[in-house]
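Form predicted alone, single chain, as C-alpha cells, below.
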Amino acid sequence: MLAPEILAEFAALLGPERARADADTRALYARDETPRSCTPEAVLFPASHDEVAGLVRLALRHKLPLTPRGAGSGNVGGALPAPGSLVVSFECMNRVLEFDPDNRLVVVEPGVVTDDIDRLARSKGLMYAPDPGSGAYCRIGGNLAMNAAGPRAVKYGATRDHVLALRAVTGAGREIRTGSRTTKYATGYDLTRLLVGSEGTLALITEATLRLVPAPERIANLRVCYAGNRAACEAIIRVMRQAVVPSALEFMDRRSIEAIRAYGGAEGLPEGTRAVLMVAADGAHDDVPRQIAALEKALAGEGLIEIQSGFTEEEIARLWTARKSLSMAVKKIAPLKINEDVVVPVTRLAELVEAIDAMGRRHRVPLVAFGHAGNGNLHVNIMVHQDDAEEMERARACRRELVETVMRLAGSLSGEHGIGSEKRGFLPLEIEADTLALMRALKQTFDPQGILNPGKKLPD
C-alpha cells in the first residue's frame, strides 16, 4: 500500500475523499473488462487540469507509475493497473465546458459518458458520429485513448477523425495543448492524432474539442440474409464499391446464427440462414429510400435468401432482434470470451471468416465472427472454460493462428479496441523493429520516467 506520507501528500492537492486507498476502493479499481486484475496502491479522483498537472508532478517526484481510468469498459487491459501503480479516473471531471452549435463543436473533459455528447448535439440538430457499443456508460476520455469507434465508422469514422484539438499533461508534467478549434489546421506536428490512440502511455488529456456533424434526417436498415459466409462477403465487397456509403454495414457469421437459434432469438431468420447482414442508410429524408434500393441492387447476388427493409423505429426494431440477442447466446456457449478486435481489407474478409471456421475445427473451441464488415473489422470471440487448462492451451494456440493469419491477409491486430496489455506482445508480427525503435522514442520524449500506463500498448 502507498506510503500514508505520501498519499497525505496527494490528499493535499485533491481533497481525502479523492485520494483513497482503503481497500474497497483499491478492489473497485482493480480491473477492467479483461478476466486478469492487480490491485492498485491507491485511486486518485482529480477534478480539473490543474489537479491533473500536480498528480503527474508528485508521481514524478516519487517515482510512482500511473494507470489513468475511464469507465473501465475496455478488454485489451488497457485500464489494468500495473503493479505498485494508482489509479487516475475521471469521472470527476465530467462538465461539458462549451457547446458551439455554429461552429459545430463542443468542449468536454474526458469524464463525461459519450452518449450524453451525442445527445447534446442533436438538442440542436447535431450529432457525435462516433458510437462504440458501450457509448451508455463508457468516458469519452476512454475512447481517446483508444481510438474507439463503432457501426457508423463505416461511414463517418473513427473517434480519432472527430477530434480537433486537445488538452493534456504529458509523462514530463509539461501541459500542451494540440491543434486547434478550426476543421482545417495545417500548423507544426499533428500531436492531436499522435495523442488520440495512445492508451495514456504519452499523456493525460484534460479536454478535448470534437468535431460534431448535422444528424441526418432520416434512417432506415436492412437485413439481409445469405446462405452462407462467403456469399455475405462477396455482398459486402459489391456494396463498398458502388457510390452509396451505408451508415452502418455489420455481419454476423455461421456460428454466431447457430448461436442464435440456440438461445432462441431467431425469429423471423428464414431458414437456410447460415450469415446476415444489417445494413443502414442515413441521410435527408426524400434520399434514404434512394440509397436503400441502391443497397439492395448491390447487395441482391448467388447466395441471397431474403432482404426485409425498415424505415420506422418499430420496423427497425424488429430487423435488429437477433442482432441484439447475439451478445447474451454466445454467453450460452462458455463463461468466457476471449475478444480478438481485427481488421482485414474488405476483399480478403471472405478468406478470413473461411480461416476462422478451419481454425476453430482444429482446435477444437468455438469461434463466433461478427463485427463491422464495412471496415473489414471482425470481433471474433473465442469462447472458453477458464478452469479447464487443456482447453485454455487450445485457445492460445488458436489466438496466435488468427493474428498469424490476419497478418498474411495484410490486416491489422486491433480495429478499434486497442492494444493495451493483452495483444502488445503481437506487436513485432505487425510492426516492424525500426519503426517499433521510433515509437519508444516518442514514448521516452512524452514520457521520460515511464509513469504513464506502463505495460501497455508496446512489447518490452
Contents of the next structure:
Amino acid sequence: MLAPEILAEFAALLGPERARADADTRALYARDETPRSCTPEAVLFPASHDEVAGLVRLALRHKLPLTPRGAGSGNVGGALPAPGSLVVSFECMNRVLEFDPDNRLVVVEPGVVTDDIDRLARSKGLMYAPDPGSGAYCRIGGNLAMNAAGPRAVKYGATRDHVLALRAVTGAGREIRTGSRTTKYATGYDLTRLLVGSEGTLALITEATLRLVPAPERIANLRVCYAGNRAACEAIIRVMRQAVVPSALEFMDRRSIEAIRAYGGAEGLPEGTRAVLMVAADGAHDDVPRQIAALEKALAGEGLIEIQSGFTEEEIARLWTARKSLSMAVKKIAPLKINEDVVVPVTRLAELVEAIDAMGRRHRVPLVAFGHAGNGNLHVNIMVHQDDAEEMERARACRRELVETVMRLAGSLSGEHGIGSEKRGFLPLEIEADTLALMRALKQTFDPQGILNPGKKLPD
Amino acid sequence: MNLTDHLQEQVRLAAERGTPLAIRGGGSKAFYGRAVEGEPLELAGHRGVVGHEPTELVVTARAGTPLAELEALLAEQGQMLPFEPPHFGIPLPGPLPLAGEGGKDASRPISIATVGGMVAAGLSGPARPWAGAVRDAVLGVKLLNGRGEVLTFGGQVMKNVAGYDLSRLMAGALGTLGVILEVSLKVIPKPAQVLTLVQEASAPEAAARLSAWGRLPLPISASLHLDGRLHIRLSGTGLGVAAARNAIGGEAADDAVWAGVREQRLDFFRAEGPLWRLSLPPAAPALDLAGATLAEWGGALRWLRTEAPAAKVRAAAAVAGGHATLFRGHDGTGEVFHPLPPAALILHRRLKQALDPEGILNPGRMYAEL
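Now that we've seen the form predicted alone, could you pull up the form predicted in complex with the partner chain?
Every chain and every other molecule in the complex is listed next, the one we just looked at coming first.
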C-alpha cells in the first residue's frame, strides 16, 4: 500500500474522495476484462487536465508507475495494473467541453462514454463513426489508447481516423497539444496519430477533438448464407474490389454457426449453412437500395445458399438474431475465451480460416472465428477451461501457431484490441529488432522515467 | 530498380562524416518548405511497384516510382489513390499536360513527382476532407534512418495496432525523420460516376451551404470557392449522384477544374508574390486580410494571396483556430511553417534525435531547429 504521507500529497491535489487507497477501491480496480488481476497501490480520480498534470509530477517525484484506465473494458490487459502502480481512472473527466456541429467536431474529456458522443452528434444529424462493441459503456480515453474500432471501420475507419487534436500530459509531466481543429493536420510531426493507439505508454490524454460525419439517412442489411468458409471468403474479396463500400462486413465461420445451432439461436438459418456474412449499407435514402443491389451482385457466387435483405428496423433485428446470440453461444463451449484479434490481407482470409480449422483439430481445442472480415480482421476465440492445465497447454501451443500463421500470411497481431500485457511477448515476431529499438527510444522520449503504463505495448 | 544497398551506403557515410543530405525524388516539390544545404541524395532511381494484387486494395511501391506511373497502373484496374495527390513540378505558369491527361506530345514535360516525395510532402488534393489525407492511406513504410539502418513500420493490412504508429509519422515529415525507401498505400475503387456542379455564391453563402450539406449524407467529394462561384464535385453511384444533384442544385461544369486547382494551374495561382496555405475550421469566416482567397475542402483549406506581413497572417490564422504555411513566393530561408509551441518543439527535437542522431537528413527543411 502507498505510504500515508505520499497518499496525503495526492489527496491534497485531488481531495481525499478522489485519491483512495482503501482495500475495497483497490480491489475494484485490480482488473480489466483480462482474466488476471493485480491490486494497485491506490486509485486516483482526476477531474481536470491540471489535476492530471499535477499527479504526473507527483508520480515522477516519488517514482511511482501509473496505470491509466477508462472503463476497464479492454481484453488485452491495457488497464491491468502494473505491480506497485497507481491506477489513474478517468471516470470523473466526463465532460463534453464543446460541441460544434457547424465545424462537425466535438471536444471531449477522456471519461465520456463512446455512445454518448454518438448520441450527441445525432441530435444534430451527425454521427461519431467508430463503433466498438463495448460502445455502450467503454470510455473514449480507452478507445483512443487502443485505437478501437467496430464493424463500421470497413467504411469509416478506426478511432485514429476520427481524431483531429489532442491535449495530453507526457510522462515527463509536460503538457502537449497535437493536431488542430481543422480537418488538415497541424504543423510539425503527426503526434496525434502517434498518441492514438499508444496504449497510455507515451502520454495521458486529457482532451480530444473528434471529427463527426453526417449520419446516414437510412441503413439496410443483408444476411448471406454460404455452404462453406471458402465460399464466404471469396465473396468478401468480390465485395471489397467493387465500388460500393459496405458499412459493415461481418463474417462467422463454420464453428460459429455450429455453436449458434447448439445454443438454439440458428432459427431461420437455411439447411446446409456453414458460414454467414452480415453486410450493411448506409447513406442517403434513395441510394441505399442501389447500394444493396450492387452488394448483392458481388455477394452472389459459388456456394451461396441464401441472401436475405432487411430495410426496416424489425427486419434488420431479425437478420441479426443469429449473430447476436453468438457471444452467449460461444460461452457455452467453455468458460474461458482466449480472444485473438488478428488481421491478414483480405485475399489471405480463406487461407487463414482453413489454417484455423486445421489447428483447432490438431491441438484439440475449440476455435471459433468471426469478425470484421472486410478489413481482414478476425476474432479467433480459443475456448478453454482455465482449471484444466493440460488443455491450457494445448491452447497455448495453438495460440503460438495462430500467431505464426498470421505472420506467414503477412498479417498483424492485432487489429483493434491492442497489445497490452497479453500480446507483447509476440511483438518480436512481427516487428524487427531495430524497429523495436526505435520504438523504445520513442517511449524514452515521451516518458523518460518509464512511469506510464509499464509492462504494456512493448516487450521487455 | 532496387538501390537500397547504394542508398544505405551513402547515408552511412554521411552519418560517419556528419554530412547533411538533401533528399530528392523528382524535385517537383522542391519549393515546399525551407531550403536545405546538403549533398543531394537521389531517390529517383530507386523505383518500381513491388506489390499490387488488384484484388487487394493495397499497392506497395519504391520511393522513386513516378507518381504518374503508379496512378496509371491503378487506373488500369479501376482504382485510384483516395487522397488525389498534387503532382506539381510542371513549370508554372502554363497549362501543360499531366501523364494520362491528354499529354500526347512525349517531348513536353510531364509530371516528375515521385511516390516517396508525395508521402514526405504529405500534400493531399481536393478529395482530402471526404476521402482522407496521404497519411490516412499509409499502411506501412520502409525507410533508412539517419544511421543508415533499414526500418520497417506497419505493413500491408488495413488495421494494425502492433507497436507505435510510426509509418504515419513519415507522412509530411519532409524527409527529416528518415529516407523513405518503400511505402504501402491503401487504394480505393474509382467511383462509378463523377459530376461537377457550379453555382453563384458569395463567400458567406458558400460557407453556409457547405455547412448545411456537410450534415447530410451527400456524396460530395470536392469543393472550390473562387470569385463568387462555388464548384462542387459529386462522386458515387449513378443514383446517389443524381439524387444529390437534385438536393444541391447548380449547373453542370467541366471536371477539369479539379485538376486545375490541384495542380495550381488556375489563373489565381499564377500571380506573383507570396501564396499562403491556411488551415482553418471549415466554418471560420474569411480572415481580415487584404488579398485574394480560394477556398477548398469545404472551407478548411484556403489559399491566400497577400502582401500582408507573415506575422500578421499567422496571427489571424491562429485567432481563427488554424495555422498558416507560406507555400510559394519565399526564398526558403525564413520560417515556412507555423512555429511550434516550446513543449512541442522539445518533443520534435527528441523525435528527430531518435531517428536521425547526427541530424543529417534534410536538416532545416521543416524548421530551422530540426
